[in-house]
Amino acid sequence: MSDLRFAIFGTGFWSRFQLAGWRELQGAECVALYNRTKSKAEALGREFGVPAVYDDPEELLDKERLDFVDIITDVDTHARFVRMAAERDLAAICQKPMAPDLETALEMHKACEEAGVPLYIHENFRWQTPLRTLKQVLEQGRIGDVFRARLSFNSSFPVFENQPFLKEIDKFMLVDVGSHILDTARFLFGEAENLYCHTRRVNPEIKGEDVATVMLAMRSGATVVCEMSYATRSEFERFPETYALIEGEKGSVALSQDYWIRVTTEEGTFAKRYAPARYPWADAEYDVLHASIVPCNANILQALQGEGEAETTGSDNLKTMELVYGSYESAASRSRYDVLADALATPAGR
């Protein structure tokens, strides 16, 4: 089978990274990059050879011969390119969060469905090696059925010195780490019926929220809460490890500090370290983050080789979007927001 041929839109920070993880896989070649700062795009060009560069979407489409398309520009850009992609009967991966709201996504979701093309999202903390392990923990029935569970993704990084944009946005924690922690809980828990959520601004220098708490209600009959914060300086900061807390009927498994995981049950509790795979490639800070890139990609890869179905769909993360939104209605109104149970449903017809 001959390389897909790929183009990424976007070379800002995220996609060095996106590109080199790429670059880990068979089967996929990246032959075009498009920024509206054309030198951008031509520096990353230079950094790993890649042979075309645009600052006009419209002529690098119409130029190049495809595959697929990899968004990775900022968020309000994403129906527009994906609606590009569609146009032109190509597959799209777009960067998370999916759309600015969840008209906005449903949106784009129809139009890859009228065309006849895949639409998948780069959700990469589900492929994170200590919450894959998780994962297996919870299916191999060692702690029994969860009836609670926290998960944690709460720390002081400065993540507005490499990203600086963050400071502008109305909405902040809950769209850039939400849509990933809200994924996780998903992925790990199944589907909810119900959330009520709190946030708050911390940090005066922004104009979202930094902090979010979200409780949901999960239809498995479990509470989960999701914890959100860049305002929190605690005494071992392991940004960015996320951590949890999940209680069974037979025991307790916790995800902590550096990648360890403990389940705990009535013959005691046995411990074990599951740290990420290591790329030259990645930044030291981002590693865990960085290190899952791989993995997902590869998951997408083969779904556009026919081989499978993609976790990370476009159907699927509306779901997601769903709790990310909710949750803002949430906190607006200070009451329960119920959550669809069809998540093609129309927004307008609530």
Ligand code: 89V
Contents of the next structure:
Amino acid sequence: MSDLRFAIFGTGFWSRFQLAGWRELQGAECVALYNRTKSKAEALGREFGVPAVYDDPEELLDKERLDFVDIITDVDTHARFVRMAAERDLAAICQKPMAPDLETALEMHKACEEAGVPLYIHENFRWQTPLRTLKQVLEQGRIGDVFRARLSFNSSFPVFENQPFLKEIDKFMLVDVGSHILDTARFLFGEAENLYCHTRRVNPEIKGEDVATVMLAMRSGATVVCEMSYATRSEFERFPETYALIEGEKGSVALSQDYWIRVTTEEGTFAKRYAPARYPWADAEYDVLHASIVPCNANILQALQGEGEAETTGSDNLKTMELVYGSYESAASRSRYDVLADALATPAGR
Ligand code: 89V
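Could you please show the structure of the form predicted together with this ligand, as a counterpart to the form predicted on its own just displayed?
Following is the full complex, with the preceding chain placed first.
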């Protein structure tokens, strides 16, 4: 099979890592770049040897022969570019967060369904080595049925230095980090029935919330608390690691600093470190995040090559988006949000 040809839309902070992540895989070639400010696309094109560079997305789509587009632009432009791809029968991969609200996410999904093209979301947290290991521990039944879990992503990391636009968005923590952590909750524990959420802004220099706590009642009967913050200075903070404590009827499993997983049952505690792969192109400060780009892309690429379905489809991500925006509703109304999830999914699973 010849390589699938794709274009990247958006050449900001994340695109170089996404592009380097693609280079780790066989079977896909980036042939063109689009960016509103052409000089940025030219710089990335020079560095990665991608000669075709555009500041007009329609012109790129007119001139290039493509199999899919990889959209790495601001969330507000996702729908426009996904629609553009769908109109030309092209599959689209879109960075998380899928959309700035649930209605837009549904529209994006519908546009791709109607055009008969696949939509994938680059949701990479669930591809982190330690989080995949937690899933295996749960599937092996080592701790029995889960009754409670806590997922924590708390630090004082200056995330705004590399991504200054995050300061300006009205909805910050739940959209930017919640889309990852709530997706991880779904990945590990299945779908939620309802949720309660509290949010708070601690940093006076940003517009949105920088602290969010979501309590999910899962269909399985488990209670899952998701804690997220960029306002937490603590002895154990190690951005960008996610910590977990999962309690089951036969024991518990904890994921703590430096990727250590400890499984405790009546036989004792078994501890092992599950560090992510290290890539020379990854930014050391973002390590586990950048490493997870590779398996996430690999899973989507397999689907694009016709070998099975990807995990992070548009229709799957609608359920994560519902948890994100349902959390805002809960926080604003100070009441429970009942999850609809099933009504959003389509049988095709796209
Ligand atoms: O991976 C991301 O989505 C980033 C971060 C978690 C660093 O906020 O925006």
